[in-house]
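Here's a solo chain for you in structure tokens, the form predicted on its own.
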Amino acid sequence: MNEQSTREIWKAVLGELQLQLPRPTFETWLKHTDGVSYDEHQFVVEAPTPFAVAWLERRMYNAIQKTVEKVTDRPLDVVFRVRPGHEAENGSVTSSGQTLELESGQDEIQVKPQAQPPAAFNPKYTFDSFVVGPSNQLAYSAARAVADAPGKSYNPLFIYSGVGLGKTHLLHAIGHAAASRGLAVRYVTSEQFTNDFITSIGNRTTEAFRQRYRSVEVLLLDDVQFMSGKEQTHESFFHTFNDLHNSGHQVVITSDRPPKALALLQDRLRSRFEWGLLADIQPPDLETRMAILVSKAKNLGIRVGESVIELIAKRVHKNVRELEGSLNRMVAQAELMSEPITVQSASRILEELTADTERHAIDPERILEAVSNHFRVGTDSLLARGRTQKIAHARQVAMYLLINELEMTPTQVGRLLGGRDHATVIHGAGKINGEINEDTHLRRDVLSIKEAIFA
């Protein structure tokens, strides 16, 4: 495609994204990007730094891919790369921080391992900024041991916890420590791994894909639960894991549940995850929550009274993300109103946040209702034994959402949906999970249902 049309398409994409995103997010991460080329398979976007590439891949991929698809009216994978001029010496830097070198007389590009630059990891997520308490001591200590001696012990290290308790923080901390010592590190979400794998198949670059992932000394895989049900991706990661482990290289994996509860993953993958150390992170106790808030306030450069800290810590106890979000909301309110943070103002804001949370709480019935409305089938039909193609498909989407949004087990889902056995649920949810990245219509259906659920 000609360069002008690519530029015009990306300009339209940026226009759409500017309406969707907060201004600071757009100005920081998207304003200085360029759409440089596209074909029938992918759309290539250049960003100014490796850190920007990593951030866009991690935080913005779904929104950007969806908007590109809308503007071009075709399913395209979005590929981010560093803008020329930021190349490594004797080669070009990929988004993983590796160097692509073409030696004299060589027909194919070989991937030479190189340490992912510390800038590719969130600068706030270090071991020094991680507040340690009884609920996370094991995971923290294991992560430090892995960072100090990758591949020597606790290999693999499998960290699991609920949302917002520090799994990703520890992965980035390991990445910082390993990269600072010159080791070849790659941090990737399971979604990125899946997308890279699918792209390599479409572009017939599977050998480059294998080299990219198997040449590193430390592989950090975040949110492995989202790989559930994708059989080909399972196969690829199984061989990647074996290759790295047999070479004495470190693998660190995070999940929202322990391996035995990942019912949609292959048995052989689950068993390998249990070879090393399983470390869970529990919600922090009151003292740890208060320490987290004090640390956050210090980083923000503000003074918050002990009574306010204690109030927040007592009222917000689900996860660290909600703790920090509550404090951020109070700081923003205080700055906008030019008033100090008091117990009274903090209490008022916490009540508003609690009301928002309760209003957006979801339960199984709400998911079933949203699925029924979207596919125009009765809720009773999802629970009955009907096997028409339309009802069966709607039921499988419901299985997928119940497992992924509410973290229900296949057995629980089976009981809810008319007493079906867990194998049927695993097959149904796995089918949707395996097709959602490739089937544009299915992806749109699921997104529409999610919007209805969380409306």
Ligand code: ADP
Contents of the next structure:
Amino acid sequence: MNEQSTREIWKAVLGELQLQLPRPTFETWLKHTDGVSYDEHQFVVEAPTPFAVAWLERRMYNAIQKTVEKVTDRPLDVVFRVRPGHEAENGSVTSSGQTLELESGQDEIQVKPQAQPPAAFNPKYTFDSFVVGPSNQLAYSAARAVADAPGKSYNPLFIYSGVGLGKTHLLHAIGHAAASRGLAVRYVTSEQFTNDFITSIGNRTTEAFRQRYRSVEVLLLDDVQFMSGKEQTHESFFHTFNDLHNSGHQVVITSDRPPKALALLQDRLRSRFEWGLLADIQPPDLETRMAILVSKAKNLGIRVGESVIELIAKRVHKNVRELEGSLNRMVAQAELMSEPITVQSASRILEELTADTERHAIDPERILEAVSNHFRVGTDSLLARGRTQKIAHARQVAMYLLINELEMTPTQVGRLLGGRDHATVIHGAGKINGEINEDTHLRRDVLSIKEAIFA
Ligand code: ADP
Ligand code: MG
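What does the same protein look like in the form predicted together with ligand ADP, given that the last one was the form predicted on its own?
The next block holds the full complex; its first chain is the one shown before.
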């Protein structure tokens, strides 16, 4: 292994990535990394903090791996690790201490008193921009109460609903409000919490991890249903929760279902979640949907006639994200054609959108195709009897995804996969489920297959 050429390779990789990525992303996450070694299997990259490592693994793995592969012309895996001597650093700020630039959808935000402005949260997700109706009144009022007096009203506050109904919006709104009063707020998805925890074990920085989470005054944990799997992570969250709760600090949790239905959660954690207030959000009624559309149109600075608003609100009712998406599509189309949005054009676009969703609906074939592309095994061999280790593994990943993403039963999956019995499927899917949190390779495989499925 040649140190000079490792550096040169990494320099070339960074050069490519700099062209592909938004400047703040590059400056914050990649500028301070080094390529340190490689062999025929992997390329090792060092980053300054555990947080940066976790972020790169989660957000940039595919882009970096592809670029390394391109530059070296070899199918290398990329491994990230913390630069020696920096393991115990608090990973939540960049080495220069600058504010993290946030892109929408970014997973983790830490606001320290005086250190970071409330602008760290998505500026669009505030209490003011949240339209209140009967379907979300309870969750909204509770979120406001919690933001006004953290730790004093409902603790924890547990908000649950289907997708696209405003959970993340409310968490950010609480974040804004609390941060602007100088409180230490931390927003984190449960996937990020899990990764962060696992990374801290790998780097032996669990103490820094503890400090990071237990020093906050308001902890906002998004999508707790994804914190499935490992006992140890639950254990760690249990202790974090207790510490925060005992010190009178606020915890807000969201989930796609009520605590009782979180099958994989430890009982004692589940019962903690029920200590405070459980607030659900239902799909909005027609009137609220119209109010939301009016408000979004106003934010976009465009005029949309009432009949068009009503048409969209009547056709799209599952969730607010789709509602917004339909409106955005119409606005884009109207701008493209330099024409106002009419009931006719709106209705045509809605039809196209429905056709699109049908086309993009994920079905078992799409999953099998993504799995077979990823592992470079033929779809037919997934269904056949053969079981080289590679194929058997790919098949188990397929079982896992079919059950988790399509909620198929083991019997249905067995039938689909060439007539296997349901015990085989349970075993296969269970194996992946058990390994996924500890095995970084597997986790990346599954993440990138999911990217392909939902692309
Ligand atoms: P969830 O986290 O429940 O999946 P999000 O909070 O991401 O949903 O909401 C999806 C989109 O819908 C966001 O753009 C959000 O601003 C918007 N949204 C949801 N509910 C409302 C509401 N009551 N008023 C305004 N916008 C909303
Ligand atoms: Mg969300």
